[in-house]
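First, one chain by itself in structure tokens, the form predicted on its own.
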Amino acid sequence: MSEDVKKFLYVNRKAPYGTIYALEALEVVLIGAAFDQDVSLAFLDDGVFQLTSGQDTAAIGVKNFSPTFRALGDYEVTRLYVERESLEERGLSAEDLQEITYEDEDDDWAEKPSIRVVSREEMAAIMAEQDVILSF
């Protein structure tokens, strides 16, 4: 990656349903991806309900868009960030999340998972890895 392509970070700190932050979000992302940005994700607060798996929102009556995810792959946004703390505050684990994966091309096409749980202090360090945050 050349110098001078900037580190983005989207910060997803919303449920996923009720407002249109997460899917704003993700549509941004998709986007600045599709443009070759450096793109990678950050999950804090309730925003860790995005990536739950087994997600229905048929009795809400809205389009169940975790799916997309999956798809983050394809377009070389290969860093999920969750924040441990979040999790636990929420009575989740690692094991509640989506499977989400990508192939390293520098691997043999090997598939490796794209959701990195980290602590609240390696969530700050990665903040400040960033040239633009934006939060959602």
Contents of the next structure:
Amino acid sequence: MSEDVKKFLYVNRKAPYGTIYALEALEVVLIGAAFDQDVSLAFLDDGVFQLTSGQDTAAIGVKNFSPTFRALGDYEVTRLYVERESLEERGLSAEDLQEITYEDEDDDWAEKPSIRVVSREEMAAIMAEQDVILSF
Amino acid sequence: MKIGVVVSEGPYTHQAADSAYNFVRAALAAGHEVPRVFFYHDGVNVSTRLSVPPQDERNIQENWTALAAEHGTDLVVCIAAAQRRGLLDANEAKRQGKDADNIAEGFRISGLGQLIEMAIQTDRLVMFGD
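For comparison with the form predicted on its own, provide the form predicted together with the partner chain.
Full assembly next; the chain just shown is listed first.
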């Protein structure tokens, strides 16, 4: 990595629908992927709902963009940190989240999970080591 | 220090655009550089030249336009967010077949790459939102 590479963390705190924050955050992630930076995503508070499986938006007339998260691996976005306490506070667990994987180029392209459930304390440490945090 | 600024809430409803403006003024007065401000989400609404607030209220768009004229600050409005919300410059209005444009002087419409580039090139990124 060159010295120009910064650690970017996109913090997602809002539910996927009801406001546009989640969708427009994902649009930044996709554009940002072209800049060859060190990118991670964090999901906390209602943001954990963004990754739930089986989303069906037909009745509210807005696009279900949740399948796009599964494409992030192709953009070399391979770390999606989900805060355990935020899941638990909402009656959710890792089993409620969709399966998102990436192919690890350093390990013979083995398929690995992108979602990493971390504690609130670990999330704080992850945030502390970033250069740029974009909060949505 | 080089500081990049993001405004991510709309004018008048939220204080973000005012706080960002006051922050940029203070940062410049303290000798820092603010090369660019990026307007995203409803923040793009700051850039309309058609808002007419009551005369005894501050005019948020005119504040930003004046700041850009004085300091050369690059005020960038996200094109994707702007198009959703009806903010068009003359070129985009023509391209989209619309009969009007409304971007105020001092602002320019461009892509999200400008936000990432700003984050890479500045020492600090400061977001003003809800």
